[in-house]
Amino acid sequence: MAQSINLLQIGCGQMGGAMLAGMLASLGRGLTARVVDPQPRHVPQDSGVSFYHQLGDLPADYAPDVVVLAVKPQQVMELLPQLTPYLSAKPVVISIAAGITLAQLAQGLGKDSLGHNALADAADGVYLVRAMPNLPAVIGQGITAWCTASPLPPMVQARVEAVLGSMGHSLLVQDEGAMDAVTAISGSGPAYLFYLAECLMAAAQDLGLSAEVAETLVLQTLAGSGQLLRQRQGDCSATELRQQVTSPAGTTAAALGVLMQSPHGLAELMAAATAAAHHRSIELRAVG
């Protein structure tokens, strides 16, 4: 069934821009859209979407069923207290601030907690999400898991399954405690995949390419292999497609025995790496 949703979305950025525009091209008609934010980037021309500069703009009346934050975290905790006003309608509040909980967003909304029911219930508040989308859904191609402080309605569900999924994949985690592990892999991950195209095209031109070939072939080599790892999802794994191409005495064999050697390998940096960015999403629960 087509989804109607009656949209505020605070924040224009490039995340927000990206979700705005998936909406935009998944919901067509069924979304009336209002945007808060002073410098709007990443709008379709002739969207049909209305823009203020800050809430207060607003009409006094005006009740949304969905709210997104696209602001950052730093932003958040400032701007729940002003929501109250627009909240009559009990909207969903989704928020894709890093490291900003549920139980923070209820806290700014007023709630001294996340009772067994509470604001899951729309007799007694709001409904909230925390969602963690990826870069990759500025092409429509992201993935973003969310959570919430239990069981939402089943309309109230295809609501944020409609926003979050304008972007590329949807992913409801049962526990919040995994969404700072969430942030590290797939929040984080498109950054750790662009510095490896980095190194290997710097690695290709040590090798006496010229730019515009290295960058070709790592390019599509990246893409092709992620294409194939997914087109396998289910039959053949990551583990078993690296020993497909890995021939016992060979040229990758020669390469793995440097990015897979120990201490310091390949494995051993990533497990640091993600670490270290989960480490700093909790981090970031400090902002409230």
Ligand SMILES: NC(=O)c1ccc[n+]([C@@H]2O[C@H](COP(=O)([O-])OP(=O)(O)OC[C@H]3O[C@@H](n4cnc5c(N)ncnc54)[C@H](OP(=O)(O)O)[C@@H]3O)[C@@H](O)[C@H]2O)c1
Given for the second form:
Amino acid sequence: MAQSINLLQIGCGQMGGAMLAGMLASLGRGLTARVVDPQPRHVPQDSGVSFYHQLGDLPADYAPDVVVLAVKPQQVMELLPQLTPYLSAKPVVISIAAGITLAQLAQGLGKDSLGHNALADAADGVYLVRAMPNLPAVIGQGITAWCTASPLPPMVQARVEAVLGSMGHSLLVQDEGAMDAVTAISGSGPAYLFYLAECLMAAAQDLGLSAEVAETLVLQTLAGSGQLLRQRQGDCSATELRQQVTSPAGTTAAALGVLMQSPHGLAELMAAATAAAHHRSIELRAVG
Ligand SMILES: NC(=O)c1ccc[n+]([C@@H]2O[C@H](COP(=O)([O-])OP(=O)(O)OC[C@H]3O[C@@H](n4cnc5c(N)ncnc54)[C@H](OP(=O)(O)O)[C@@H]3O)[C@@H](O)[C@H]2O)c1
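Go ahead and give the structure of the form predicted in complex with the ligand, now that the form predicted alone is out.
Full complex below, order starting with the chain above.
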């Protein structure tokens, strides 16, 4: 179904710029966008988007049907009260700010936060969505997990999926409590893989390869393996693919013997690393 979206986006930095570029590409003429950012650095050229330095510069009668909050988490709470004049069309408000909860969004908009089920039905009918994208969004290859207090009407859900899908894939999670785990896996995940690339490149040089050769080998191995996993999804699991390239007593088996040794193998390390990220996400939420 072709989407028609009247968008207000607040913040046009790294993530906001990626979202805007993705929406312009995927929605084309279906998108009418106004963007607020004091210094937008990621502005698509000749896009027809109207830019404003601050919320108060918007026309007084402006009424978007989707609002995207793409500012830093500490700026979100300050901005929310200033948004209320622009909510007359009962838009869906999508926040990508890490750690800002649905209840905090509701409170910031002056809604009566009576508990999860009450949020979406709050007096002014504004729907709230909390989303967690990840860095590959900047090339349209991200995964954005999102949640809402209660199910959205199909048309509103389609709008949310069109907006978040513009950065790659989107995935609705039923329980907001899962967002800390999402943060630990897909939110922080790109950094784990970048670090794996660093380690593998350093190991390649230890084995005598030049930095250039190491980089070429490692980057294409990671990219190609990721694509293969993706293409075979549903037919062949990661475990099966690994087993297919592991001949008994061969070179891969020798390396995996080290990576899989217990209790100090990669599985334990990854579990400890993601548990630390999960714990920190909960801690930051408590502070915020
Ligand atoms: N980057 C990631 O990988 C990632 C992943 C998941 C979630 N997120 C979330 O995405 C959000 C944006 O992150 P980002 O990396 O895109 O940050 P960013 O590059 O700093 O972009 C934020 C933009 O908002 C602007 N801004 C600041 N105050 C504003 C205001 N009052 N009104 C309108 N615009 C304002 C900033 O301008 P100035 O620079 O001039 O202040 C900047 O251009 C964050 O909440 C973050 O938690 C990011």
